[in-house]
Amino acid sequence: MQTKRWCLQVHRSEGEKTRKRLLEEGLLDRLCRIRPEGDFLFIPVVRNIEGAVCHECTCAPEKKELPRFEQVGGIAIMQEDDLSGAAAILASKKTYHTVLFAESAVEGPFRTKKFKVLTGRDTTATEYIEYGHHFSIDLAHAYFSARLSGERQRILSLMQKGERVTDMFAGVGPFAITLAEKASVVYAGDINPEAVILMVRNITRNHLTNVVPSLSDAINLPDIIPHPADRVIMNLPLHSLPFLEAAFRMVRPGGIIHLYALVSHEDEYVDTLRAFRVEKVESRYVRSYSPDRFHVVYDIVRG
């Protein structure tokens, strides 16, 4: 973008020395290019200083710092109800179609949030791609977090070909569909009918035949699934403890349970786990959740 700026006119032989001095003094305008003309250089400065002249320069538009948000497909989820910030986010990237504000925490047996549309399309639905897998998501009807994409890849890397996997709180299927790449079968249950509808759609669109979805309460899965699992996923960070007994009933000796939890210290669940037949437990930090709580995963080897 061509624009008029204050510049220092110096001979080419003095250009680099002058540029370094202006940089050290905080006077160099780094958004604009130095303009050569004959034997002279016009070096842009941030304000009118002694010896400066007004000259035309090529400058990049100044980037504004955006408010904090989480991206899920074409949706940006803000932490504050900020209309001007929402407009800036929507304008920052062509692929964004909606900016939302979460008006509630995750709540109820179906693990959903209430959202307010700040700007863009009046929708909570979007399409999301993660490591080549395609997902239809509706944030108002089924919980989903893109922040666990690294965890899904970590567990996939730990798996052996042909494992049997049970995902107790499968949602729209991100863990189940990711782990199906190596699993012989993935049993994926959820109590939320809307989540299961979306999961079935996502299984179909990813052309999978080894994911078995079910509308079910996780507490009943041991009586539904016919085979012991090599690996069990428990992604219900706020309320996983009541389902531990069911998880241990489903996993074979030597099998692994991945239990996600929100804790104030990493060994918070250790005493609870000792009540079960446990051979080994390792905890891993996943992400910060609030100033005094963080998200961890316990990798539990059943004894």
Ligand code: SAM
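Think of the rigid core as the biggest set of C-alphas that the two forms share within 1.5 Å after superposition. Bear in mind that the values here come from a model prediction, so they are computed numbers and not experimental data. Residue numbers count along the first chain shown, from 1. What changes on going to the form predicted together with the ligand:
Once both forms are fitted on their core, the CA shift for residue 275 between the two forms remains under 2 Å. Superposed on the core, the two forms barely differ at residue 287: its CA moves less than 2 Å between the two forms. Relative to the superposed core, residue 265 shifts its CA atom by less than 2 Å between the two forms.
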Contents of the next structure:
Amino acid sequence: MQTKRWCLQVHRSEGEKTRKRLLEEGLLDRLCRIRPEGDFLFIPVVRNIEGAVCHECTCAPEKKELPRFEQVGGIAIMQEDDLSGAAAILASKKTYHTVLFAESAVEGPFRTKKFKVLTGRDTTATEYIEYGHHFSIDLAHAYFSARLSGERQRILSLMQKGERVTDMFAGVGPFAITLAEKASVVYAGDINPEAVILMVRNITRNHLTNVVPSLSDAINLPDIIPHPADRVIMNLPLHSLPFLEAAFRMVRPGGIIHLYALVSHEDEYVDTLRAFRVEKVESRYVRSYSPDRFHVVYDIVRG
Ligand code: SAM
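Moving from the form predicted alone to the form predicted together with the ligand:
Starting with the chain above, the whole complex follows.
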């Protein structure tokens, strides 16, 4: 694209030295080409600096930065109610079908958010693929976050083949379905009927026959599940403490509980855990939540 830009006019012999200096000082306009004319070069700069002249240049069209958003399958989720930003996001990739604005934080017993459709298809449902596993999700009706995909893979990598796993707060089944790859059986419960309906669909879509979904309150799982677990997943970060006793009842001695929590320092739960038969606890930072709080996972080995 031909356009007028601020340039420094220098003799060719001074060209490379000047270009380097401008680059170092952050003044070189990298979207435009240096223009040779006779013995001189016109070096584009980002603003009207001393000695600059306005000159014709060849420049790449400016790329507008997209506003911040989180992607889940074909849905982009924005933190701002910004219609023009939403339109830019929708146009930026063919696979996006909807842009949502998250009107609330996660809330209520089902840990869902309220959404407003900013542009695209009028839906909060989408399809999502994670490490070859297919998930149907509906963000307004059942919790889902793609941000824990690394954690799911970490736990899978820790597992031995044939383990029995219990996922106490399974949602639409991302942990359960991922861990089913190595487990002999995964018991996966959730109290949200719509999450369980999606989980059943996801189990079927991934052709799994070793995940047992249940519409259940986690507090009752020790009375429902017939044998001790080698591994228990507790992903209810703000409210999992009342369920720790149930988790310890279900896990075998030497088995592991992965307890996700929202904390302001990594050792926050360590005192609470002293009340249980714990052989070893390791905490790991998972991701940030707010300036003073972050998600942590405690890998707890039962004594
Ligand atoms: N593990 C899933 C994931 O990673 O996507 C879902 C995690 S979400 C933070 C917590 C889930 O716990 C929600 O689906 C919610 O419905 C469920 N839940 C809340 N209270 C529960 C309870 N008492 N018993 C069983 N599930 C519960």
